[in-house]
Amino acid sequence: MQHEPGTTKFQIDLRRHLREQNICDNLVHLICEIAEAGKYVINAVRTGDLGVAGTSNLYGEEQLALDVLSDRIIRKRLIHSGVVCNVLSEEMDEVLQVKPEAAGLYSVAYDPLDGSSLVDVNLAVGTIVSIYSGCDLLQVGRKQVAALYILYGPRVSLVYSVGKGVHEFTMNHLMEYTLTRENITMQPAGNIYAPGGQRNKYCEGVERFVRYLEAKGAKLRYSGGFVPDINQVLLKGKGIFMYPALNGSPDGKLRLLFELNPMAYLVEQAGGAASNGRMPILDIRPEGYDQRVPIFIGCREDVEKALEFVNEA
């Protein structure tokens, strides 16, 4: 995108770019609010309560403090920017309806904090969002308007599309998120690799890949939180991901509406690939909120080639 000469691009808000992308207002408002609401909870990694927070979420797992205090942040925040149908996180039971009509509005999926375990230990986390007009949740991730990520580590960035390429906005010491990078591309291959899951429960097909990646001096980086792992893949625009179905786990863990849909239509904006093994994964029909798949993303060639892998054994 063409700024006016004297600008540099670190003087470019995020509400300025958005308009820039010539997308609706109540989009703009949306993903505003959302930026907002993670300075908030930002905050509250800084300054919360580790501890546990003596309830469980949808899949039987134990909730963290900072779990349910980031899912009520940004819950908040959505229900009033006024531009929202529906809300679903991670950490709620069942969809939360804040206006009955569809029209120019917006449901929202999100994760509030993925990777929340890794807070303790001062490690990355963030928070991944995605974006759907109307009231439908359960549609494919090609659909999605929009979908962005919110990295809190050593610095705070936000990375967001609108289907227009991808751009990494970085917090400044006043708590404004201004313009670092636009139009984030990968490279057709990579010599990164960071692989979800314990290898001895990998498949054969995957296992093969595993020793391709190592025999090409591929150089493994993972830090046990996808945001942060994505993060990496996507701008130093090089390298794979992979949460691949185990032995005992055939779904894998990651949860296709919260966290691998907009992460696919992040790195697919720039120029990269997703899979579950068999089909991209922004063309799967969600069959419930909960549903599971396996991931291969990051560069295209690199996925193509994990598919060979895979589909060989």
Contents of the next structure:
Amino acid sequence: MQHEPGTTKFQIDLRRHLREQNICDNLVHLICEIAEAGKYVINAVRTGDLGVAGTSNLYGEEQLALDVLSDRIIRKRLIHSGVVCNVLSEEMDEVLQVKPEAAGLYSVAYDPLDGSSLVDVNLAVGTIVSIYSGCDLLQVGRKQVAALYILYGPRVSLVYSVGKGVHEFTMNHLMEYTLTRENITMQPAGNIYAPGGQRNKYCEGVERFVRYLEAKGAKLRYSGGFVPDINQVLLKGKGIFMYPALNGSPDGKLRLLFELNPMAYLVEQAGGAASNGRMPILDIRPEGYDQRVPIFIGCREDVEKALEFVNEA
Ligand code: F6P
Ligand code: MN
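Same protein, different form: I have the form predicted alone, so give me the form predicted together with 6-O-phosphono-beta-D-fructofuranose (F6P).
Below, the chain from earlier opens the complete complex, with every other chain and molecule after it.
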């Protein structure tokens, strides 16, 4: 991308960067609205009630007050954006039809506050968003037109792709998102691993893969928050995150629509890979909104190595 003379890349804000991607104005608007919602979510995370909401989501998980609030903040923004037809989040019971299908509208699947149970111990959490053109939310992930996450850590950052590379923005003291890294690219292989779930429930192939990683001196870097854990692998450009099938949970834990598709889209855009052990995450045809899928995601060669171990066993 060509920038005006005298403009350092640190002064480029999100809206301007999006405009330079040559995408539809509605998509620019939609992503900016989600980014705005993030400012209210971080405020809720920093100062809001840490208790339970007294309700549970569709999956029977107890909702925290922060889950419910973050969901409302983002949903309201989406409803009022004027460019959205269908909306579904991990905290909603059913698809919300905001507008009937029409040209130029988008559908959004999102996880409003992933890792919310980590807020009370002051660890990083995030919002994950997947965007499709039109009203169908049950498409393969490869059909996404954009994906992003907002990470609420010591700093707030937003990482997005509209299929033209992966770019990171960081919130400055004026609460503006300014460009901090453009065209993030991952190395072919790395030495970090982030393994989700209990190890004594891993299948033999995954257990052997972990032993292989330990033997080659890879560093364990796992916070238990999907967004910061993926952010580390993606931005350092090295390593692998996995949440494999567990004994008793053959589909793992993480959800295809709200968590895995958007992250797989971003990681593939950065030259990495994401697989469920048999096929790329982005090629899985979803059978339901709540589908869970095992995942191996990160540097291409590290994911290939994981698949070798899993498929050998
Ligand atoms: O969405 C659920 C989540 O909190 C993710 O952020 C994280 O990757 C995962 O669960 C951690 O699960 P576990 O504690 O089983 O490793
Ligand atoms: Mn989640």
